[in-house]
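Single chain ahead, written as C-alpha cells, the form predicted alone.
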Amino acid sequence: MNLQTHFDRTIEKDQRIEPRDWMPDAYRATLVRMIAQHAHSEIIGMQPEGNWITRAPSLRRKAILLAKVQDEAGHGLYLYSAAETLGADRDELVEKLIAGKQKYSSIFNYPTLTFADVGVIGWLVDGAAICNQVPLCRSSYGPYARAMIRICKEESFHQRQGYELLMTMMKGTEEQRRMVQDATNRWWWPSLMMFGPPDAESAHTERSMAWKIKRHTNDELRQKFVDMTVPQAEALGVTLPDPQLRWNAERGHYDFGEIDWAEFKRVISGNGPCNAQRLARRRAAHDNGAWVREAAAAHAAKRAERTVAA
C-alpha cells in the first residue's frame, strides 16, 4: 500500500492524521493556513474586549473579562503549537500577520463602542465561534481537533458569560437596554459574515471537508447560527436588525436577509474600521515584548546547559 493509499483510507475511515504521518502536501498546506488563521483570530480577539478591561464597571466584571482575555491568549497559544506539529514556524507565522500576509477574522476589525459590545460579543461573537468551532473538534488532523475540544469549553463559557452580562443590563436602566440593542444592531451582521463567503464562492471548503478536516458548509453553519441565536434573541428582549428574518416552517429554519459581501470583502481586505489599528498594536505588543522572549531563550539555554552538565 503506498502512502497516497493509507493516508485516504484513513480519512475514509474516519480516523485521525497525526504529525508523524505522511500527509499530502496540500493537505499540510490547508492546514496551516487554517489554524494560523485561527490563532491570529485569538491574539488579535483580545483587543476589541481588552480595551474595555480598565473601565469596566465593577471589580466583577474587571475579573470576568481578564479571564477571558487571558483565555484567548491560551487558544492562541494552544493553535500555534498545532501549527508547529505541522512543520511552521511561530516566529514566521507572527511576522506574517503583522506585515498583513495572513488574515484573521474579519470580527475583529470593529470597534467596541460600549461595554454591552462586551457582553454581545460573548453573546454573538463566541456564539458563533462555537458553532463553527465545535464541528472541528472532530477535524481529522489529531493535534487540531485535540486543541479545539479545551478551547470549545471555555468559549461556551465566554457565550454564557456575555449573554449573562446581556441579562443585566436589559433588566437595568432604559439607557442600558438601548446600549444592547445598539451593539446588537452593530455586531449581528458582521457575526454572519464570520463564518466566511457564501459556498458557491468559498475557495477551501469543498477539499476541507473531502478531507474531513471542516465538517459543514459555510452556509450550514451561518443557518445554525441563526436559527440558535433567534430565540436567544426574543429571551433577551431585543430585536435583531434584519426585517427579512421570520420563521419558514416549510424549509424548518429561519430566512435571514442578503449580507453586505462588498462589505465583508473591504474588511477582509485591510479596509475594516480597525483594521491598520489592530495590527499595529499587536506590531508594537511584537516589538516591546522582544526583550521577554530573548530573556526566556536565554533562561532555557542556560537550564539546558545545567542539565547537561548535570
Second form
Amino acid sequence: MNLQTHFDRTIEKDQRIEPRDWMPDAYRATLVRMIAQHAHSEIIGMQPEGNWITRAPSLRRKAILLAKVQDEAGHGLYLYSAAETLGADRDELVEKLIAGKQKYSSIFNYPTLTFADVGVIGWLVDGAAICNQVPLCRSSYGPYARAMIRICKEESFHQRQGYELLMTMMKGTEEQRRMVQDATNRWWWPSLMMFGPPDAESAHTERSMAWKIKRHTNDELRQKFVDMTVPQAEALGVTLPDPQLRWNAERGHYDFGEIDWAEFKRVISGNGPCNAQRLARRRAAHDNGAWVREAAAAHAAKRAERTVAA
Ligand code: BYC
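Got the form predicted alone; any chance of the form predicted together with benzoyl coenzyme A (BYC) too?
Then the entire complex follows, led off by the chain already shown.
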C-alpha cells in the first residue's frame, strides 16, 4: 500500500502514528512546532511562580509551590523528548527559544504581583491548560498523546492547589479578598488568550484537526473553559471582569465580551510586559548550566571509551 494511503487510513481509523511510521513532512513539522512551543511554555512557565517560592507565606505553601514548579520542569523534559522522537534536536530547540525564534505561551509574559497570583494561575491558567490538553491525550501522534496523560494528571493537582489557596484567602481578611479579586481581574483575559486566535484567524487549526492532532478548535475550547469557570468564580465569591458575561439559554453557553486581540498580537510578537525579562532569565540559566552539560558530555565520553577498551 502507498505510504500516504496507509497514513491516511491510520488517521481515519483513529489509530496512532508512531515515530518509525512514515508521515507527511508537514505533519512532522506541525508536531515539532506545537510540541516545542508546549515544552518551551512549561520551562518559561516556571518563572512567574518560581519567583514566589522564597516568599511563600508558610512551609506548606512553599512545599506545594516547589512541587508544582518541579512538575513543570518535568513536563518540559517529557515534551522535548517527544519532539526528539520526530527527529528534532533538543539543543537546537533550546537555542531557538533563547534566540526568540520559537514561541511559548503568551500567558507567561505577565507579571505575578502578589501571592494571590499563585492561586489564580493555578485556578485559571492551569484550568485553561487542562481544558486545552485533555483532548491532546487523544492526539494522533503516539508519544505526544502518551506524554499528555501524565501531564494532565499533574495539571489537575496544580489546578486544585490554586483553587484551594484562593478558597483559603477568600475566607481570610478583607485585604486577602481584595488581592484575589485584583489577581482575577489581571489574569482573566490573558487566560482566554491562551487558546489562541479566533478560529477564523487560526492558521493551523483546520489542518491539525484533519490530522487529528487537535481534537477541538480554539474557540470551542475557549467556550468550554468559560462555561466551566463561571460557576467556580461564583462558588469562590469573585467577579470575572467582563460586564458582557451572561448565560445564553438559547446557545446553552455563556456569552462573553470581545478579547483584545491587539494585545495578544503584541505579546506573541515579543512585546508583552515581561517577554524581555523571561527570555533574559532563560538565557542566563542556560549559560550558567553550560558547565553541567560539558561535565555530563565528558563523563559520557569517558564511559564510552572504557566500554570500547573493555
Ligand atoms: N501564545 O493557528 P494557531 C501550560 C500562535 S503550557 C503564544 O491557532 P495552533 C502551562 C501559534 O503558535 C501552555 N502563541 O496555532 C505550563 C501560531 O504561531 P506559529 C501551552 C500562540 O498551534 C506551565 C499562531 O499563533 N500549551 O499551559 O493550531 C504551567 C497561530 O495560532 C498562542 C500548549 O502549547 C498563545 N496563547 O493552536 C501552567 C498546548 N496561541 O507557530 C500551564 C499545545 C496561538 O505559526 N498547543 N499561538 O508561529 C496547542 O494546543 C496549540 O498549539 C494552540 C495554538 C491552541 C496553543
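Between two forms, the rigid core is defined as the largest C-alpha subset superposing within 1.5 Å. Just so it is clear, the model here is predicted, and its values are computed rather than measured. Residue numbers count along the first chain shown, from 1.
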- Message: Superposing on the rigid core, is the Cα displacement of Arg9 between the two forms 2 Å or more?
- Response: no
